[in-house]
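Just one chain follows, in the form predicted alone, and it is written as structure tokens.
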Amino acid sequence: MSYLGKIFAIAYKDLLHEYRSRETITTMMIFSFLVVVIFNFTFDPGSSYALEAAPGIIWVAFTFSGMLGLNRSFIYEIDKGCFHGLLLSPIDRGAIYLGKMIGNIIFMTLVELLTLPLFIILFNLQFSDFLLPLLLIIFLATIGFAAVGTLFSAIAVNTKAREIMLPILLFPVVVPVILSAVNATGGLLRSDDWNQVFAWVRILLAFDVIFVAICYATFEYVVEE
């Protein structure tokens, strides 16, 4: 089997296993959908105080939820004993980590695509003229936190507080990429200058390219710990 056969040889794992319990998925869209209902409720949709708040109310939703699948990415393997035979197999630990790292995008991002249609009904905002832009910056935000967040899931799941001790390291990490998505998010809402919202688009790809470089190298000498 050829290295690309081996990571999607992982990912499909992930997504059968998904497919067959349907936790992680529903977990997250329930727990995403609770955070836009909920801060509708505080804001008059449509108006401009909406308007201002509607990039963090997104984001707060996506990355809690993406912080729930993450949770889960490796507790699979750990409670049915088998993530030590996942380490022994004749697979690169790299391509464990990046098949791992495609199903938490995969399932970040249909939570994400779900949640959308929604938050833009319930908050009355026009995302038409730039929808493409903005599944591009929710694109490459969700992979940049997926990359982080699979490697400290790695880390965690062998802890006793697994729960708390993800979003401790996670997060110092990853305000980055949580703060360039925000801040492009506000800039199409406002139909700020293209520049200034693709700055904040050349910064979440930079990240992107930095964290996944940097965890798929050091990912072999986390999990040998």
Given for the second form:
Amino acid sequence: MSYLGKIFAIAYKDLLHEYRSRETITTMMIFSFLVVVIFNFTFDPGSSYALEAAPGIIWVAFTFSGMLGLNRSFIYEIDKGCFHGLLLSPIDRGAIYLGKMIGNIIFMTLVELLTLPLFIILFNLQFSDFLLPLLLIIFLATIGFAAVGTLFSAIAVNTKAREIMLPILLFPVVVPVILSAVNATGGLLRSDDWNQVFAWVRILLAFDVIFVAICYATFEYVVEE
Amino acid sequence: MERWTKWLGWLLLVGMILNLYFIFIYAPIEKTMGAVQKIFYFHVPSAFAAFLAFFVVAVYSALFLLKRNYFYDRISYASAEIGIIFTTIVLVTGPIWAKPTWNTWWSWDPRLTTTLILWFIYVGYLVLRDFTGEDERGARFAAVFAIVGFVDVPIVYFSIRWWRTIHPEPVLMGGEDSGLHPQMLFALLFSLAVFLLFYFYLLFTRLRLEKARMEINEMKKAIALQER
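We have the form predicted alone; now please give the form predicted in complex with the partner chain.
In what comes next, the whole complex appears, and the chain from above leads the way.
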């Protein structure tokens, strides 16, 4: 089996597990919907603040629901003893990391794509002109978030606090991702100059490249047992 | 090392008293800001000491992963704790100085925000150490997290710089207009030296404490074995 084949085999395993249990994505999605709905209560109907706060709210929904998925990502591996099997299989540790990361990216992207229409309807947004740039921003931010999140999830699952540990570790580190994603989304909503939006996309890209590389390199130190 | 630390302590005591003299008597009062500017001589050196501390954490974390020497791990741990203390000093003195000069306690400017995020990252580091126990796994996790966090800091800084800025340019090696009165510069550099010395004193003391704690643990284990 080629290296790429191994990576996709692991991602496929996660997708298959999810397809059969439907645990993670359902919870992530309901949670994401709830965040969007609850934040709507903070504004008077038709308030102009809603539009200003919209990018922030959408990314709170995405990152918090992503956190739920990332937490699950290694918990069920450990609980069912699957992780030792993974480590014993003749696969490079880096491939395990990339496979898990791709799985997490797919989960998060699915939830985001399903939340987005609800968000557009409830906040009455005009996104149709720049749907493609928006999807690009969402995709890049998800990669950065999942890259660091997958590594930290493998750490958090082995600590005493498990679920509480991940947000404390992850949120400070992904500040550039959240900041760039929120501002790029806001720029699109206000139909700012594309160059300004692109500056944020560049930060997202830089973050993705740097952190996929670093997390890939350090993952083997986390799982050596 | 123990005698060394003791001498360092005495040197530090003299240095701190001299430092107070230089700050409050020798350096002139700033023209527009007045006496409140004196906080500058504590704020900036603390920031330098904090950055040094976090740099040491990252370097010794990487060394630990490569060499697996637990002494390196203890240095990272001790340095992270001290770094948090200095960062806290920076974050407390900053608003006290900012209120009279900028007329606001806090602004979301790159350096302020980055310092705050830095503080969160290393508090996360300490929480992680607390929640993993003392085995080698805890040391490994902490080292990986410290490296990722350290690489993150410049990216945090640049992303926030894109966002907004109000903090003054660095007065040392800044632009042409920036610059300090020579006596102020001397007081600043002296204070900087004292704070860095303070960092090393704390680091050595913390390492000694950690060593003593480990020796006690060994003794406890030996006693427990004998009693069995």
